[in-house]
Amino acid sequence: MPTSKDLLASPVTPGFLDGKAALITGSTSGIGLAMARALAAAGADIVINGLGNPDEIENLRSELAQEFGVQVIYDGANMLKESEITAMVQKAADQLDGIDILINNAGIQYVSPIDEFPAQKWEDIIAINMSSNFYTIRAALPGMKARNWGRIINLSSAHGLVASPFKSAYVAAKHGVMGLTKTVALEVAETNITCNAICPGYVRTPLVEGQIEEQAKAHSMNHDDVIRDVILAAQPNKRFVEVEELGQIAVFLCSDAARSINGSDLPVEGGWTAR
């Protein structure tokens, strides 16, 4: 067990996740990628989870595996399906030993009136923003639990802190995020299980860069005003957060570091919730 010296003097070393396996779903790209290969990097076995063309999502499982040296498996559960989620975690766990982190990233939005918002978008985003969360959950936790170790992380946002109209599914979805995370946390308080909620601000993705350009055409503006005064309107630094840096927030949630780190809301949003 390390001392309080060498927590402090080396809080992450390479390769401390030697042997341990990480799910992350909805990982094929994004925010869900970075973390895969933020964990790939410190020696943790990866389950990827997600959509996209079967080839591409072929080599990124084969590239992420010679580049680490580590096992990469591919699941293409959908997320709007309990079935499917709980199979997806029982054959990650049988073909690597286990699942010793769980990172709850899959999520989709929509943005329109609550009073025209669809039925169906309503069911939808809650089903895989939140209700999925619940599912992985509660297949991997079990075994965690006769490990006495894991790490269960998930992706709430600033939308989990704070509202913003005409997203009314996307904000009470983050928000039950919270509350799952707080539930889980006191449950697993006496183990070496944490349960934590990272709550990002506005992300450089792809799908990010694309509303970029929709809104400049909308609006007639230019690339960089449309960042600052649309997108960054609520982010007081006015820059994005970059995915990589959700991969290392990653990372030491799952050192020993952050083993007292339990129930939060971590926000990474350049100060927006600081209002």
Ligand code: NAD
Contents of the next structure:
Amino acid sequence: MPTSKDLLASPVTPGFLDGKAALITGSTSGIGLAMARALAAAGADIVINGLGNPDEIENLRSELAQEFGVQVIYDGANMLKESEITAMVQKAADQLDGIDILINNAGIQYVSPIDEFPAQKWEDIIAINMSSNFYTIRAALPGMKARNWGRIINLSSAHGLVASPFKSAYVAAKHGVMGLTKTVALEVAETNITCNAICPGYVRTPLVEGQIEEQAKAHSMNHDDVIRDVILAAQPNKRFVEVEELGQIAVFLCSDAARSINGSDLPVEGGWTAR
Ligand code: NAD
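Having seen the form predicted on its own, the form predicted together with the ligand:
Once more the chain from above appears, this time first in line as the rest of the complex follows.
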């Protein structure tokens, strides 16, 4: 356990995650990919996961490994399927000698009034955005406990703290992630494992690009007006969060300086939930 004197040094000295392994779900794109890059830059071996074109994913995997000089493996487990999730965690732990850092990031969105919301979309959003977190944590935690060190970071959302209309499944799943985060945090509180949730506001990734398109059509507005007056209406700083900001927050949560942050939600939303 580092002393308080050790903590006077920067909590994130280069290579401080050497020898650790991180599994990030949904890391073939957007926030997950930025977190994979940030953790690899700090020295961690990486398991990437997510959907996409196999050749592009292989390029991504080998580029990450080359750029940061770490091991990077890919697992295409579908976050809708419990058996694939559990197998991914076990396989990754075997290959990388344990999973020390788990980031539950995979997510999808669907926007519709609740009385028209397709049941299958509800089921899929609950499964991918919430239940997959339960299955990865359940599979990865015994190894963390055995090594008495671990970091679990769940990608919730400002929508895990407050609601917006037409996002019933997403808001329900992200609020559920907050409850899961707090429960796991209490269960590991006496160990060197922490479990926290990051709650971003709007981040410009493919998940949000789709919403900009839909809203522009629905309101017959141009893209810039949709971004300012619809998408960023609730985000007081009126700019998107950059994926790199979230990558660095994940790195910080893995540091010793963050070892007493447990069961927290970290809003990264330009003041949205301060209202
Ligand atoms: P994204 O669409 O860029 O990435 C989503 C990732 O999840 C991709 O890698 C995709 O392949 C993967 N994925 C989707 N379905 C999957 C499945 N069934 N199995 C395995 N992987 C699957 O989205 P993003 O914006 O980077 O979102 C990442 C996370 O951050 C999500 O949980 C999202 O809810 C959350 N978030 C995003 C924003 C935002 O504004 N973009 C804001 C708050 C929270």
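The term rigid core refers to the maximal set of C-alpha atoms that superpose within 1.5 Å between the two forms. Given the structure is predicted, the values throughout are model-derived calculations rather than measurements. Numbering follows the first chain given and starts at 1.
When the rigid core is held fixed, the Cα atom of Met221 travels 2 angstroms or more between these two forms.
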